[in-house]
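Next up is one chain by itself, shown in structure tokens, the form predicted alone.
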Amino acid sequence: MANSKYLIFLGCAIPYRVSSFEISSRKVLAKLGVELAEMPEFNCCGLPFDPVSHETMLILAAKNLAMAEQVGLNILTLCPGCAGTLKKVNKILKADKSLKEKINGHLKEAGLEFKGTVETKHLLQLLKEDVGVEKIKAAVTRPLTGLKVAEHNGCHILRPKEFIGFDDPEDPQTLKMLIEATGATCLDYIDETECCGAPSVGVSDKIALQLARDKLNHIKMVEAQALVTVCPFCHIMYDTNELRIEKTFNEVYGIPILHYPQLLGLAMGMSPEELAFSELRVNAKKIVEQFATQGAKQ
């Protein structure tokens, strides 16, 4: 394993709206030997400010990176938007000396300096590169054999490629590979890489729901028993709105939306309670009954 200790950057949404993602991630990472140090003084990654003030976004991201540099640890994020922003700013400032000096002028007021000595990884990248598929397979004590799921990477986990760079945005394989490591089958479906619709909510609620509906219809067509996500906002879009979409468009899905670490944790022998399955709005009872009562192999 390349690194075993990371500074965890939770961002804004996860602690307040998707705590199940944090809870399940902490559980599986601890069991896989990844140590997490807390980052209590972090601020927003800066992404929401970019359309309003690009410089503010740079300052906020650089501040987080500089704080990580002070303790000498790389950053782990669960949010792809946070990962992408911190990766992008890190690369931009290291390549532009005058801009770095300008941003450091602001950081100096807080007693900080950006040097460019740490890197940021999303959970998916860490599992692929630092933990590795073989170690994940070895940690599986209750293989999810017979479970058929679909995956949704989301947009920010893959794009822009020049800043993210660990998978192909047009044909991503990492999440599929990690799903298969649990023993479950990952199904292909139409328009896998399309957006969940969440970014459109502020412009048109109707368009956002239609985009999510299209994805759910395609997932239903292949008879997936669950949809696996790695992004808090994608998870919110599907898990919060699936029942609403069913009522609005007269559809029936019954497709639970699982965080990948929930799926992995179940395969590692953890209980649904440990993995915060109770926080899911779309009931995952059938999956829980299918596997949680099975004895783990020794």
The other form holds:
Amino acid sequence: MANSKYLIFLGCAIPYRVSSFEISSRKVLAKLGVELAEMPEFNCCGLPFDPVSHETMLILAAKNLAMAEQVGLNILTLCPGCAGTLKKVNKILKADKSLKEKINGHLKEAGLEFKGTVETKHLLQLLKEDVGVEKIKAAVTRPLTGLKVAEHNGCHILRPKEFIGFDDPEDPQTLKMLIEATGATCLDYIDETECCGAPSVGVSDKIALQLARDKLNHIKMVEAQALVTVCPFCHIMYDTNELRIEKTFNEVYGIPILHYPQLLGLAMGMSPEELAFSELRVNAKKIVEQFATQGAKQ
Amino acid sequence: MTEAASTSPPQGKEQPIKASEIDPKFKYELQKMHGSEKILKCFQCGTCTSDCPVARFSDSYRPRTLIHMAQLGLKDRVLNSDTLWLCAACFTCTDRCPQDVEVASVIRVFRNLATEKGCIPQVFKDQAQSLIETGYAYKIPDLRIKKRESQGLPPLPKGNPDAVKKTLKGVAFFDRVQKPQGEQASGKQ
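Switching forms now, from the form predicted alone to the form predicted in complex with its partner chain, please provide the structure.
Everything in the complex follows now, all chains and molecules, and the chain you saw is the first one.
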């Protein structure tokens, strides 16, 4: 993969609450030779507005795509929700000429036009397809041998399959493969592909917390030392809410929630400071002590 | 609206159906809408409900029931149902439906129609307000934006809310959530 350059689309949730995901992703990508350009401007991808107005979602997504088209680079997102929305709208509008014309009528008001000339990938898809697992393995200087983790893909990185399509939603392998590339062991557990509950926050916190609790219970059952996520919302659901779930349901977890690029960065020899480990709510001290300090001696 | 499920009757506790509340044309209206075109293909197998993560923890949210109600023409019951808003949009039902009904999209159409009737949970109003003011779905605090530099991150690209407002002009939902005092700003085109 020579000269892979992407336009990074941050979305709203990451700059709002999950900067550790952005910091660690940028560090890892730079070291893997993926060049990033910044969006000249961007707005909400549209996904949060789909429930109330499908048309609003289409316009917001198409506007972002049109701005990326002007730059002429494909989009990389860290948020699966943004990736899914941009992929979906790109495909829908390319297939439906009259809908495309209608949406372009709206974009014209801001001097923009959607043409359908750029593609969107999520970080996970980029790591799998553009960088490749072999190159990732080769970049590992501090293998996380002995570390046992669980993965949580999240829904929007996999579904709907028709629009996402790079992994099997019923038996996803990409994240597992990328985790194993760091030298860590990725454990199987019950209901791996179940929703984290984040989308229900604000509508029914009770249901959201119960979903997250169920997951954490299954992860605890297999004695995972950490849970690895690739979505800002899933991360908030587990990391920010873990203590609340423990208190609400009288449970004890203490399971740190790591962004995949944090795990990979650690294996690539980066320090926990560089990878923004200090921003995590659930302390990952044990993992840091086990690996980061051991690497420093070498 | 923090606990939507609590205001809807649980399964089996609904009021009896009256003939007068049936709108036989509803299903045909749905067939013409983007996302719910295939609603009549549903043969009530229940895969959507049995695989729904929310249904596991809710006494009232059942996607199959909502689709059946719509097929029967119980338009007001569907659109007034608070449980509509519990769908987490995980798309498990969409991927597993043997009839390819695109269940999550049908639920989304129901929600869009409910919104047109004025039923909008507060969380969406807040996000709309943020969109109008900043271009983002959340109001990202200035402190966060300034902190980016010390974190070694490039500046956050602008949200350009004026351009967002221009492109959303004439969208019914957007007109509804726009605050009246914002109107004078859109004088020239």
